[in-house]
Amino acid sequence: MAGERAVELVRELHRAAGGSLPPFRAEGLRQALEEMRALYERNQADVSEAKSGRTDLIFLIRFRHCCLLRNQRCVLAYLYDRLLRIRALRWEYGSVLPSTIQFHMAAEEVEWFNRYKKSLATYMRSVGGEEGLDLTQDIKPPKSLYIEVRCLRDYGEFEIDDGTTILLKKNSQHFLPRWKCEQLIRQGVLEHILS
């Protein structure tokens, strides 16, 4: 049936659990675009015949045109939804994505992510005075200013605002300011200990 390849791209995104990013389906996208090109070429041939007096082709031309528009909407929905998910990953993981997620991205998506990351960094530097304002720190309002964390891997020295240096070694526990360790929690260096 016409349009199944494009609809399958959208279905795959819909099946992806919790807004995760499934692998980019370049082959499925190529097949959908090839189908669109074939529909367009058949329509062009039939339009020239319809102009010469074959009015029985008009309904077939309209049907193909509707299929073209449907495929176009599905392909654009697939690409746009992936960009929204990648943008959300920037806020969730920070400026460095895990390699498992980058593996699922196309080269153009990686390039878009890097441009978005630079644009966001430029904006954050432009607001909030000379140091800038990190908008990615408190995504959810904190219940307390300090939290207890456990270090999941060796990280090295970590300095907090008052100049105190803390050595983050694997399995060590610390009571730190939430805003200083949120980024490390997202990167998988620290784990929030819930009591």
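Being a predicted model, the structure only gives us computed values, none of them experimental. Under this definition, the rigid core comprises the largest set of C-alpha atoms superposing within 1.5 Å between the forms. Numbering follows the first chain given and starts at 1. What changes on going to the form predicted in complex with the partner chain:
- Core-superposed comparison between these two forms: the Cα of Arg11 travels less than 2 Å.
- Residue displacement note: Ser126 has its CA displaced by under 2 Å between these two forms (rigid core superposed).
- Relative to the superposed core, Ser20 undergoes a C-alpha shift smaller than 2 Å between these two forms.
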Second form
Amino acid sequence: MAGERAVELVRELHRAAGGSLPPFRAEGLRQALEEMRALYERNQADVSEAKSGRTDLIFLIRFRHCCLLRNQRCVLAYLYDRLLRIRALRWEYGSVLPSTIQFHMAAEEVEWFNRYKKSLATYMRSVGGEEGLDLTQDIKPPKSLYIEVRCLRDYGEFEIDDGTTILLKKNSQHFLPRWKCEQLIRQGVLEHILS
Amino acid sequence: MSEAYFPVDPGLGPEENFLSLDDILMSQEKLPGRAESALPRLAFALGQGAGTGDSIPEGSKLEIPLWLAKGLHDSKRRIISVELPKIYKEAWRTVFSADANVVDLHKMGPYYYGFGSQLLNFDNPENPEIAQTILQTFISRFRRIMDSSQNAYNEDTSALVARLDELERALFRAGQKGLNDFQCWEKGQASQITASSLVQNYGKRKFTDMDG
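Having gone through the form predicted on its own, I am curious about the other one (the form predicted in complex with the partner chain); can you provide its structure?
Starting with the chain above, the whole complex follows.
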């Protein structure tokens, strides 16, 4: 049945719940496009046959055309939904993605991510006066400037505002400026402790 | 659920949403049909017969996915006629009107509402009854879904959602999220910064190489 390959792409993406990004299926995509090309070529041949009198083929042509449109829809939806997921990564992880996620992205998607990053940065510089405004900060309203955090894994040295460096070792606890460590908490390096 | 990822919502009513993954999978569901005239060279494409040149004789039964049925539907020249899947037929409509709560919509659907709304695109004489049944089914099941989603806190919900169709599951998740967020706020944890749910989703995998 035509269209199976393209739907399989959609099905796999739909199964990856919660906005996680499954590996890019370049091979599946290529097969779907190949199928579309074949459908188109066979339709071209049948169209010329139908023109010379075989009107009973019109339905067959229409059937193939439906399959073409279906494949197109599946492929577009697949690519678009992946972009939505990649866009979410910028807000969840920050501007640098872990390499395990980058492995799952196609070259074009990496390119798109970089451009999105740039647009967002340009916009954030343009609002909020001289220095701009980091929109990814303080997604939840802050109650205090400093928070208590616990380190969940060995991270290494970390420099804070006043120029001192601290060593983020597994299971060590620190009292740090909130804005400095918010991103690390989002990334799962630190854990926010409520007293 | 990731806070920053908003998937394309499925369409409501007779319109599908072009980019919605849910709608694509919904329109992949099959429905029974019949060939009203002989269809040359189509047997192979529809998975019947071996050779590419075989044609489908008039009157043979077909199983076609919804997207194809929609694309081929033509009110002037009826080449393929579409029948109702049994769950939307008179017999099942009686079951739904008796007690909609006992039906396992996940097994029967799992896109009972979406697929049913799509069926209204084919000019079927039973359309008003189908629409009415779908609406009444939703009304009578909604109360229980809302109740369970708002009150099952810190519980295993798999038994509660097992019999729900995809639309109902989405409603259930929305209710659960509201409940969890409210409980969080009551415990004073709303201001706690938490690790991104994406990070949690990726589980135990290590992101040691952050500059990769």
